[in-house]
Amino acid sequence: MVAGISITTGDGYRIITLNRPEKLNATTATMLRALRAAFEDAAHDRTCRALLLTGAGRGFCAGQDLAAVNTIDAASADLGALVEELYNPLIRLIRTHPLPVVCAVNGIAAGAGANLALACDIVLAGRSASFVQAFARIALIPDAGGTWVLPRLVGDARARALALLAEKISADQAAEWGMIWRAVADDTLMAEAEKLTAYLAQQPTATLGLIKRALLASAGNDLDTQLALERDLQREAGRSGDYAEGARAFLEKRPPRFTGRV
């Protein structure tokens, strides 16, 4: 363990840890650095083609750890440059991470916890996980991305509800609402998923990195940019060895080989 997260791996992927459970994975200063850096390297890892994030203990992250932060004095405070030189790049980082991201949501997540894991590409959560937006409650806003993902997932009356009011919502919850991918058994929410990462990491995992640039791109693009982003996008899929290992696979009536480069 280092710095508050510990990694481990699979086959072909490795699962990141937010490991201070006796504070329910409160983020410091250093935690953040560390978690930024175990996901860089993770990138240029040619071994590792998927990433499963999740927390020790009985909660996901409860978000940023107040007792560590120095600026609770109003006049001195300047919350604004904790949040670009931390949360900032971290969340950037994550939405366009090259390799698939999954998260393992358990127990509460709540604040830049929350939105650190709606960051991801694919969230599961136990069925007594929870998210909460829960900033307005010491007179903050959502940051680490929430205002921008939470309307885009659930819509703007849902995401004004959430983060004015700070209601915890439950993980069946958030995803009939389309927040997360789906809600499953807590004994079974880390086989499972280990699984759906294992999965990931036998995909055309360069090939997700496009689609992932596509997604992201259009929510501020028209259709005609889209339209050529995506013709671009799959000039440089279909150059790739996987592409012709895939069409040769779907012919050939067999499993696919992918290595995951273009």
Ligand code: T3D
Contents of the next structure:
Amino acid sequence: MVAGISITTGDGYRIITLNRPEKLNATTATMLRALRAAFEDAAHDRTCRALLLTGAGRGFCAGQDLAAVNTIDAASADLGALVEELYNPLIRLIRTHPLPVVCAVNGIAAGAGANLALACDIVLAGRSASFVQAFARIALIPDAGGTWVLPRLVGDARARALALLAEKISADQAAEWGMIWRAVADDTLMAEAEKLTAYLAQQPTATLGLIKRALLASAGNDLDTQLALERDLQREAGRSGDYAEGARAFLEKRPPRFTGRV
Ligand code: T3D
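What does the same protein look like in the form predicted together with the ligand, given that the last one was the form predicted on its own?
What follows is the entire complex, opening with the chain shown before.
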């Protein structure tokens, strides 16, 4: 374990676990730096083709460690600087990461902890887990990408109520609203999340990275710009050995053996 996170390796993937269970994995600066380093390191490991993020204990992540901030003197602390240094690079990194990132929300996801989960590509949550944009309760605004991702996932009306009321919603409600992919039984969460991550680790990794790029760009593009981007990225995907393998495997009626490379 390094600075509040632990990393384990599966067959072609890594599991990154937030590991301060006694504080519901509330994040400290060292923990956020370690988390960023873990995502950066995985991006450079050619044997790693998918990532799974989860939390240890009964919570996923209770957001920023408020005790750590208070010791600095909350009234004079520059929270913008803290956000810029610690949260923004991490959220950008996950969104633009070349590997698919699965998140297994094992318990409460609050504040920046909720938005950390929502930055991941596919989010599963145990039925007892919940999500709360806790910020307004302590007179802060949703950060870690919350004001960007929430309206896109759940629409403006729900995003506004979630942010302004800071009410907790259940995993089932989050799934019903399209905020996450699926809510599953607590006792199957990790098995299902790991199975999904292992599956993704066998898929055409480079192409999955291109899909992520196209989806991210679509948020700011008009149709013409997006069609042009799809053309360019499809050109790249079409030149990959994995496309040749995928098409050949289909014609030969056998499962493909993807290398994950372009
Ligand atoms: O401020 C900046 O740096 C800018 C960036 C902000 C980003 C943010 O994330 S702001 C939002 C911060 N998070 C919160 O406001 C959530 C605070 N936590 C809670 O509201 C509740 O703990 C939960 C609803 C998440 C869970 O409630 P419950 O009853 O299940 O657990 P609990 O008893 O409240 O918490 C268990 C322990 O974790 C407890 O410690 P103790 O008393 O047993 O020693 C509690 O103090 C600690 N804990 C939970 N959340 C935090 C925390 N400690 C520090 N910071 C936390 N955020």
